[in-house]
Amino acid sequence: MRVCYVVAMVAEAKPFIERYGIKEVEGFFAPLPCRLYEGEVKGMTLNVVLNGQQNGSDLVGCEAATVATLSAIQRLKPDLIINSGTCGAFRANGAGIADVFIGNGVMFHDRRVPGDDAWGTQSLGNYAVWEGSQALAEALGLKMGKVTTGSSLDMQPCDLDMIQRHGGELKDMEGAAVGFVCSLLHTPILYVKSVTDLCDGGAETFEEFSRNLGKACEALKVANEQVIDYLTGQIRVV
């Protein structure tokens, strides 16, 4: 079994790359900035595909994780995308910092098309998950939400109105994107996110995103290494 994460910055990745020592594969997606680390655990092939860097930050959003992930699958092949990373989320849904959840659906909330229903299906994205998800979620005795996805990290009233009429509950900026690609290659996708902010907490986004990252990033860690041990049948399921 290959397994191919999908991250968007290194912070997210290197407590969990370097868990399992894994070892980057020098330029295997030049001249892309993607960058792919490689390993066997536990019988498994694991894969982690970094968005890469540009003018010396990380590369955060749809456009690079589209590309990431359409590389990932063209040319390494994951029976599994796992999309890992932080995200915001509402305190009005009972979430607080570093909450891991497991995905159980993933949608756009910044993509307003006008038009008739197949435009507003389209700009939504509504993409399937992997249809392990919930029991996965309740093997580990992890909460459960829709991820929604917009560009911004910024949350304007428009976008918050349609993360509301759509049930969505944990805000990102890769997601929906990475489920495109998947949803277009046929290749099952599973969503672990950690808490970093609380849209609806009252603090300003960047500054609390900041503030808690590394929080959020060693909760991750730690769910990721359960998953691992979940799809290598090292916890057995009641």
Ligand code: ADE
Second form
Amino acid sequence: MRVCYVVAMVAEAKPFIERYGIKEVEGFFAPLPCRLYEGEVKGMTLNVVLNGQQNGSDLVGCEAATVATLSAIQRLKPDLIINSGTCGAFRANGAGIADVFIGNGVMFHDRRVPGDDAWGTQSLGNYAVWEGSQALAEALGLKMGKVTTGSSLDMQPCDLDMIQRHGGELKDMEGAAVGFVCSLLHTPILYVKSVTDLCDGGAETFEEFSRNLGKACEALKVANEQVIDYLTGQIRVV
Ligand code: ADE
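The structure above corresponds to the form predicted alone; please give the structure of the form predicted in complex with the named molecule next.
Once more the chain from above appears, this time first in line as the rest of the complex follows.
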């Protein structure tokens, strides 16, 4: 089995890469910015594909995630894509900082396209998640939530309106783009998301995100170790 993580930020992937001692395959995707790490874990091939950087900062957002996911699936042919990273969440839904969630759905929240239902439906995305997501969440005792993706870190009132109308819970900048490519190439996708900030908590988003990034990424590493143990049969479904 080959499992491929798609991750936007170095900070999100580093604790995990170091935990498994997986090594970079230099220049694998050149001239594209995405970067490949590869290793073997308990009989499973583990890939981590980072979106890459431009001018010294991580390429967050849908465009880079699309390039990374498309390249990863076409070149590596994984059995499962895991989009792992940080997100905003809502205190009103009981979320707290560094809580880790498994995605039970995925949508876009900032695509406002007028027209008939077909345009609206396509704009929202609402792609399928891996059918084993719920069993995994139950086995690991992780909460589930719907991933909602947009191109900005902040949240405008029209974003919140869309999120509330369609049940979004975990606000990120890549999930639905990764899900879109997976739907095109018939590759199952699992979401593992850790909360850095509370969208309804009143704090300034970037400040709260920066303050909690380390803690959330540590929680993400711990959860991903459990995910790997589950996928390699070390944790049994009860
Ligand atoms: N990543 C972490 N926090 C986020 C937020 N509030 N919105 C979008 N992406 C995020």
